[in-house]
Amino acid sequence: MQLNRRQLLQLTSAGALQGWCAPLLAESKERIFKPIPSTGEEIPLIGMGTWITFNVGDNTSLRDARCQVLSRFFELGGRMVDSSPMYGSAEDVLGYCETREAAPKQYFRTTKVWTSSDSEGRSQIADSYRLWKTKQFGLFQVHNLVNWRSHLPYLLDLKAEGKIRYVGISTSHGRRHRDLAHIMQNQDIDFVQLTYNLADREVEERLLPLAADKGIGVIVNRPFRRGGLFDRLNGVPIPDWAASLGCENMAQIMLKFIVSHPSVTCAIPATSQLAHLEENMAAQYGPMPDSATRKEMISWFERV
């Protein structure tokens, strides 16, 4: 029996399928890497999410799996590891793969404050911290801007104070884009993290070019709709010109086209499987689609 991928995510809650992977990356190929517009500094184009597929509780054996995870995306060159408080023990997970395995220097820390209360928010700001293990974050951001007002001013203190290094905002599912507008012509912040897909696009029309115009690093989060695009698309054929980007599976087309717009500097799918972390992490390999390609791609996807 063949399963697809969303089948095969339900399998791997359960445990089953763990530690099989495929090569899929070829050696000889070269990453490719965007610049954080405040900075210059430059990071792969895919980076990880743990919404969900970190959120395993006390249980060694999922936690270890879990470990095994984020090895992996280290080893094939992974940085940007992305959580919040809101996904139950995915951060305190992050800490306890440190304690079994020494962080990359280059790991890049990525977490959120997410209260509407000011005290709560230091608190928990102060509880990534520990859960992390570590002294300095990459980038912190305030979680679907609740509370942005009193959060981002703390936030830039302790970029200040070089505990973190950028400081940004976030949403998903398309929420409270007008709003995020307006803090990012307003604030100064290094990045904001939305949703953006085949299939969600809103953003395109204004929140993308002027992340440009600001010179704010964009960070994707939803970009498979968490498994619903593998439903649309099961069953459906690959499409000729995947070839040419180097694409051999859905994913891959997926966040080539993400990735491939010019104002995204990465995107965070999240997994908790090996094969897809190397599908993924394939993706920031090969030919990238121009703005042909890309409303090809688009077609594409409005015709299935």
Contents of the next structure:
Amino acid sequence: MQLNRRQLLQLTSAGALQGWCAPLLAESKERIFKPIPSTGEEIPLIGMGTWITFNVGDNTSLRDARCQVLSRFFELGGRMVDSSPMYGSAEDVLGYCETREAAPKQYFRTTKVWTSSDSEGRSQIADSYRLWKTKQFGLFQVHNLVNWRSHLPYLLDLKAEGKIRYVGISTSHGRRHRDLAHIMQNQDIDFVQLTYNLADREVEERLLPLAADKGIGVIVNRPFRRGGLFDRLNGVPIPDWAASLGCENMAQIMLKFIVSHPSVTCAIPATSQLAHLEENMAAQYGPMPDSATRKEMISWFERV
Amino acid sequence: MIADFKDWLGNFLPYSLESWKGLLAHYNQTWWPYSAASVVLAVGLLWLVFRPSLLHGRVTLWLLGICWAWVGWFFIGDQFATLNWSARYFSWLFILQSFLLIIYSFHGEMKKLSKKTRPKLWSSTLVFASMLVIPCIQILSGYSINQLGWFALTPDATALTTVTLLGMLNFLPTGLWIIPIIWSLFVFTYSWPLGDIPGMSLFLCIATLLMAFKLRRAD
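Mind giving me the form predicted together with its partner chain, seeing as the form predicted alone was just shown?
Now the complete complex, all chains and molecules, led by this one.
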């Protein structure tokens, strides 16, 4: 039987080749990339979200501080930056940072359309191109499934025109999973974005296996539950097994748990702090937890 | 349970306290030195409330109307809505309040103004305090001088001072305090998850003043 690239990647994601891949993934000390299932294009495990952190309005000093964070993100090998019109001024701030040369000309620009109106959706999408100062997005998603029946065909048209490379659907906070599964089953999408972390693991039941089965990439938002998981782990010592994963802090433990899931393509933590960014980006290196260690991580988290 | 509710509210909040303070600093910087006109306006209103008459009462409401329109357009619509998309609806509510103030200035009750109101020093003192209370709480909460929200320029101090002025004039029709109360509730819902004490205080201040004025009226 001859497999095409997509089928091969689906098998890999589904775990059929896990026995062969797992040692490689677990022992690697290099920066790890994962393939986008629909094309095989490889992207780093850690991207950057902009919810709250890049919404700083017109304040120049805060904008410049965010440009520093963005610039450092690319220095550390980052590629995917995710935003949305829902995030206030975040898209505008990203465009500002591009004019300050804080970003390379080519990177994985990811945004969303978020409105119940068809016509407003068209103008919102046009606004995103204007604000980001780009002619092509890496990924355009329908945010929180809002009016997806209208927006998705339009995004697929833009993809056919070459203005978008990938199309996806996003959700967060565990909302509308049944509808998302229905879309994943029946629509031709490249990515889903959803919430997954040590505390919110509902997607392991249905959505992550379905993504692997359908060859859909998975972007994970809220890896730290908007900082809530740090509050929960406050005062808890770093467990002994963390050193064997190259984890020096809780952020890396939480991120490695997420990106080591076979169906997950990348995680997009958001931060406005350079020190936190560096901690996050280190999670794309070093050994990754295998399935036994992942179980141990869950058990540890539930105990603390 | 309360912590869960606060966390749930926080999920809808698209900006940080740092961004909010940054917005105030940027706004103050943008309008300086023209914003100094608000001091002249404040002094003028204090003078008017100390000498109540039909004309002075009307001018007071007109000036307040200008303040609400300014804040609705330039602060909320032009600045705050860039951080918080839901704020754009409040821009129109503030402009509606400015129209209401002008319309109510021709209300029949205004003619009783000089008879009903007994101007005293404490009236002006309370109005003056209401102009300063929000900036004072902001300083105590760690805001820097360039991040303070002043009367006639920013919504919280304007809403609080409006309720105080109308109470001092003994003229508090429902149509004029509904929007300040709605605004203070809106401010509370985003200030609570932000941990912003000045914003959380606004509702308490306005509700207390309203109750005090209504009780005084009932007497």
